[in-house]
Amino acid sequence: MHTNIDTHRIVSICEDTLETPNVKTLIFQDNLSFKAKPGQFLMVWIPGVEELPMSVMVSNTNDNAAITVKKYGIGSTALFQKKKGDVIGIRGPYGNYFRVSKKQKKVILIGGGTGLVPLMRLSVILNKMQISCTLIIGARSKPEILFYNFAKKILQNTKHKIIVTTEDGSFGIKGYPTDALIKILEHDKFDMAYTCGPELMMKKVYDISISYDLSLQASLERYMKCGVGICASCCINDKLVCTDGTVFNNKELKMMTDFGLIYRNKSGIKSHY
């Protein structure tokens, strides 16, 4: 049993589940990852390819953890192609995490794509604490919707509502998660909002939260090479997503003027969204 999160652990994939044609969840045994808090991440090594930061997904088996990967670049495609019996390397979990207070009675979660992963882990806690939860799931189309039925199971013991938005209108509400958020906030109030997904979506969620005086926690995703604050490739202004985050609140986001506007590529060069 490992006790040091910086130890590079080689694990064998014990189960792989195809979520959509381009998204797969890989389950493996690791007690440190099993104990990860929602919003924390692992550095996942794909042998012979590269190392990627990945949020920790829910696993129902003790000492097991999971990651959900979308086939996109070289590294994520190589990871997506892994199957039961293959090995990967992991270290972590790193970073801070979503905070939940006993004072919270009603919260709202806004997620898009694989950004739903830490929100699923958060939902487990909300269910245990029986905190009323509204979850907005965003996808481009019906075949790309993630975790809809899984979220229902996770939240089965607390009052909840799950809303799906698709950009093409093939399921649920036509539009973006932020469109649904505005409609909900026009007639309902919440103690806290939690979000993770594409940065432009989260920037919109942040702007909406300011307009409605809604407290917010956002789990940011940036390119990372080390995950431990050395390379600074994940910086936003003077903050490092890997060590200062991944979760930031309203006040912190207000000071991060690059949020939703500027990102860094693999070479560290600034680019505009």
Contents of the next structure:
Amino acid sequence: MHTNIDTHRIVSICEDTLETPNVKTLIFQDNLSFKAKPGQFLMVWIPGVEELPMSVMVSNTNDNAAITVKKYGIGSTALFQKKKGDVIGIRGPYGNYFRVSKKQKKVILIGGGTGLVPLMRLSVILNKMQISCTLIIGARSKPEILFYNFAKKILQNTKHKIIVTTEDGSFGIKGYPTDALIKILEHDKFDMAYTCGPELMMKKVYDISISYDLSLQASLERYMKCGVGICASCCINDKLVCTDGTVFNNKELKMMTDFGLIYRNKSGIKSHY
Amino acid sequence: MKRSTKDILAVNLAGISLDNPLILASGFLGISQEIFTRLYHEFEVGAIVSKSISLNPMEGYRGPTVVPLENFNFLNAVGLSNPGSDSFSNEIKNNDVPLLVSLVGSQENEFPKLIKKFDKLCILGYEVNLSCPHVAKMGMEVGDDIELVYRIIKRIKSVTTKPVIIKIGIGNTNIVKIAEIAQDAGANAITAINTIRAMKIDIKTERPILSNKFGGLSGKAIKPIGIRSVYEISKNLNIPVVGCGGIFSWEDVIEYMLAGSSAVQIGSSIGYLGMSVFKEIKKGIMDYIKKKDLKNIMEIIGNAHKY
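Pass me the form predicted together with its partner chain as well; I've looked at the form predicted alone already.
Then the entire complex follows, led off by the chain already shown.
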């Protein structure tokens, strides 16, 4: 069995599920990724095309692992087109992960788009630990809503509430997940908030968490080349998303003045969002 | 009198004083001033070499650009991605940590232009990358051309008074020969070695993994070649040599220094041990010095030449 997480493992896709017209979940057999913690990621090699960091999704079956990809650039589109029987290369899982403590009785999860992936993995743990959970699912429109029914299923053994927001109002609450978050925080308190999604959304969640004195863990996503802390493509201020993250807490986010404002492009030039 | 850690580990390299001989190798973590500051203050590096900076920004190759291999080695073909001289000089404009700027170019006349962007900044000096093994018309293709090497170094030396270190590698020309040419042209020190041109093919897909097919091998596998190169170069040259290649432990540093290194560069091990590798190695060297009752680590440089 492969035990070195760093070298490429070639895996065959045993199941592919279309989640939305642009989002697909690929399932493959891999024990190391099966054991990944929520927020950890794999470096996924699409042979002949690209290598991309992908958060590990829930697979439901023993020894199987999953990733969920949204069609976007050349690499992610090629990955999206993979189907049952195709092969990809993976290494990892890498990075730190969302922390859950027994002291937490009630938590809130804020996810946007494929940022919901690590929150699904986290939900499995929250369900097992019977921690009461409010989940906000953000999407642009109704056809793009991710994991609504899936989340209901994996949270079935714990007290939970699922709120959907759509930017065009075609389902659930019209607006952004952060709009829903503010409304909830006006009359409710939580021991911890977890978020993953577009960086600008997470920045807003962070700002809200400061105003409402809410503890926060955010799983960040940046352009990555190595995944193992040597190239600095993913750096935000003096932190590396791949090895210092992907998950950062309020205290760390406070020091990251580039968070939600500045990223580095492929050449490493600082660019504004 | 009790000697401070600083005195025991301090080394002098071509007129540059370093707190300790452990330098971050070029190509690793080398684009962010805030990371440089963290490496110096939190992880106590002796100096930092930036990523190789070209006149204009370079995006580098499509992924995979970094392939971790078995036995603590890496293969990379990043493609010299870098923010370019304008953006990088702005990045380091307020630098206050010991930093060497690595320069890369394909033509002689690019180097004076590069120097102009950096020469007024607070930096220790330059390292010139004449040995990247995977970008056409740059690096090794330049390094193998000894006449071009000579002209580039002459040109650089004519426009700066800062120390100039030349990074060389294993190409088609004998490494000692290139080092001698560099010395003749006025180089202040030599860094040896760069990564070595190599390849990885995945047997299931039957494809080379790197998008560029070929890349540079770094890590434990190249250490004996680095040791040999440093030994031969330092035996034949008068200018100091900085050893580089496969350093994971304090023992590796001692071996490089016995071979003739005045300082060493560390890179690949960060990918396996994290940035704290610098602090751990530094501690190991301190213990070694105490055990050996040395006044300063420089006492061991080139000791293996006696035999």
